[in-house]
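There is one chain below, alone, in structure tokens, taken in the form predicted alone.
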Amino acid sequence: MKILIAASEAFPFCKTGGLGDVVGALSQMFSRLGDHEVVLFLPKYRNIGGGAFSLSAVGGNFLIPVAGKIETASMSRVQWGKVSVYFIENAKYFDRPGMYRTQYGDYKDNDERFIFFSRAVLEGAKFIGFKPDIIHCHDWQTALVPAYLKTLYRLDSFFVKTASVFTINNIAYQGMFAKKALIKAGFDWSDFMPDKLEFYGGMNFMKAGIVFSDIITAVSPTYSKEIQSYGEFGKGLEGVLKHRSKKLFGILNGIDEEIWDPASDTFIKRGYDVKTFAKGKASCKRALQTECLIEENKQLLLAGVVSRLDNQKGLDILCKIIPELVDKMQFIILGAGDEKIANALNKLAKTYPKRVFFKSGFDEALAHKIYAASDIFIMPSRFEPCGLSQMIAMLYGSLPIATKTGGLKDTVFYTGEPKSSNGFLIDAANEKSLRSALGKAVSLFKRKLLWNTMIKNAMNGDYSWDASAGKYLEIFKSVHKDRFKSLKF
């Protein structure tokens, strides 16, 4: 199969989250299952290219209209591995400090900006005379891609074979706009209609995505279904998820165990495996106790945290019960995000700081420590569409302490017995539950060998992309086949 993946970011080239590791690890899978021909199109932001990828230009130009105007659109690509991947070039668009907002908050062009590179993923592909079996979309950057397919494309001849599959990472972002969008994007006053682009009075552009794909997937089966629920997993969207259930799939995300493997991670003081945690996490957990200016005690439950600060993420929830745990426990948390929930944290740290340590931004060094390190991985989730630190944190022998929510769900398993368990589960995002499975880990802590255990059921977890992919590759085989059937020739 030829198989295109559009999306707004994918490591190591652009990342602001989740998104972008899924659609990274996605586009190296799909090369090496099977006879795949597999490129990337990303947008080319400004701080793209150098260091270890060396872009190059592909000679000329396409042009692309949006919002009454004709745009220029040039491309670079690089190879990575067996993953062509291409980036669409426009400055105006693209050459800013950040690739969706600023401190400020969203740039107010954000429509114009993907109308335009969803304009230009179909128009680079045909630039390069790349002619995809599928188009796999990611989010609401890409998703009027085929909504494209299905209007203004459907009796163009280059795209005739090819079916579109749109992936759900959030379904809380949905880039919404007002109704001149609409124009702006070059789509009809017919199709400003509440069975397809129109949302209350605007355009959703994760709504076309939805509407006009041929397959939809979310990035667990727990959040596929939720996300067709009424209240705040839906997020609105609920009744054309449910409208459309029978082509809605859920397929749990992975980790790159390349990326992540306490047995190789150069950035841990001691690397172990299942059979040598023991030594290798308390010489972590020494190290990282000392790095971090806090009391180095063996004897302490340590709690770690990365994550995006953030409503979602419930760190809210744990900033109002620290106080209450710190005679039991030790926190080091590294995050960025919600000013409040950043400047609590902080408060925290410098009222305890043998006790809790809290780091602004993103580290990567210290995220790994922080995984190595920990005794347990705390995320009191209000919803998580999948979630991949709470699997990283299992491979690297922390237990998670999380929501029964999402993805969460799907790869947390608490059944009060800990030869079958491999970490806790709460019912609720709120401070009682939160606070009584804090309760349980650090009775627990004290119990070795049962708490062993439960480390041994983590570490032993199957957390790989290979039969996530591999759903994926399924999906786009059968959807393809069933487009090529229904022409008409």
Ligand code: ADP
Second form
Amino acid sequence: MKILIAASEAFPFCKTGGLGDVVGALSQMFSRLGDHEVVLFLPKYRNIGGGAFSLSAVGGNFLIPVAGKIETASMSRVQWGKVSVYFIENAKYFDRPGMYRTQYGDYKDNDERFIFFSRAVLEGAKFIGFKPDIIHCHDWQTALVPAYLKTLYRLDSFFVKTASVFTINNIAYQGMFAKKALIKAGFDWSDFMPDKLEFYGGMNFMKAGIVFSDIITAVSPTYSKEIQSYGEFGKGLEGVLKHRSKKLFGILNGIDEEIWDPASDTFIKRGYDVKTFAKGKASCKRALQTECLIEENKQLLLAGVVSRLDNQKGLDILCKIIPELVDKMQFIILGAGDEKIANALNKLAKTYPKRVFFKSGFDEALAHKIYAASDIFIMPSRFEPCGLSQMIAMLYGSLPIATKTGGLKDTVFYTGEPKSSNGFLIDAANEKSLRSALGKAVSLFKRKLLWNTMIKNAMNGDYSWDASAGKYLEIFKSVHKDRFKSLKF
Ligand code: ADP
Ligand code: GLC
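Now that we've seen the form predicted alone, could you pull up the form predicted together with the ligand?
Below: every chain and molecule of the assembly, starting with the one above.
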């Protein structure tokens, strides 16, 4: 099959969170599993891959109408294994310090930026002569692609055999804009209907993806049920999803085990595997305690956090109970995002310098060190579509303490018996549940045999993409077949 992936981020080129990991890993998996031709389209942000890739210009340019103006798109490309990666260039839209926002908030023209990108994906495919069987889009930033295919490009012979699959990585970010975004995007007022693009008087990009794609996927089986069933998860789109229930599938994310492997990880002090974790983790813990200038003490339970700072992640709940826990344990926290949460964490680190370390910002190297050094990994998420961090933590022998929701529920198991558990689950993201789970961890940590059994369970889990990438490909094959059958020749 010819597979075109359109997304707003992909590791190792650009990443703000799990979406980047997923898009990067899936592109590679699709290109390796079978005889598929895979191209990946990304915006050409400033500082792609930290300058580690040499991109070559694709000659020429093409024009994209946005908001009554004509914008110019050009492209550069790099061959990444078997995947051809194309970067859509337009300095006005993408040559900026951040991908989506500044520290003060989202870029005001995010609607135009991703209208431009989505349309440039379709025009770019034509420009390079790549007729996709499948276009796989992710989240609101590329959600207009399926809508274009079913409206403005419906009669375009170039895409006559193209089917679209839309993956919801996080429905909390919907790309909601005033109704004039409809006109900026070039749609017709007749599509401004509640069963199409209209959403409470405005335009909702995520809804466009859900309504117009041939197949919708969500990034874990539990999340795919939650978002259709409850407003707190579906965030207003639960009805639309329920309506398309038959076309909605939950496919669990995996992690790239080449990047995340404690045995070969060059960021960490000492590599280890499931047989040698005791020595390896002890050495990584000591090194990180020293680096972060917190008390060097192997008896203290060390909790790690690597996270976006966002209401979703429940770290405000953790902040509230840290003071009552610092005599029993330590915390090393890395996070970027919300200023209020960052301030609270900074204050805690200043008050308890030997027990709490906080670094604000995005730091790939420190993230690896935290997964390796920590004994537990805290994720009190209010909702979690899938979550990759808990899987990375488990691979590194750090036991997750996570809310029983979304992908956390699908990957973390706590039965009350260490021999059949790989972490700790809390029923709800609140202080009481988190406090009680942390108490359990503190006391179990002293019973080394039981603790190590849980570490082995965690490290032995299968978090690979093998099964899930195969499920995507099966869906691609069947939707492509249906699309082909529906054509009247
Ligand atoms: P989300 O996508 O909601 O942010 P996930 O758990 O799916 O959460 O994925 C988070 C990914 O981003 C993981 O690879 C994690 O290690 C990484 N990450 C998150 N915050 C940071 C940070 N501040 N510095 C480095 N890596 C981070
Ligand atoms: C989102 C979700 C996270 C998920 C990631 C990749 O950012 O918050 O739970 O793992 O996307 O799908």
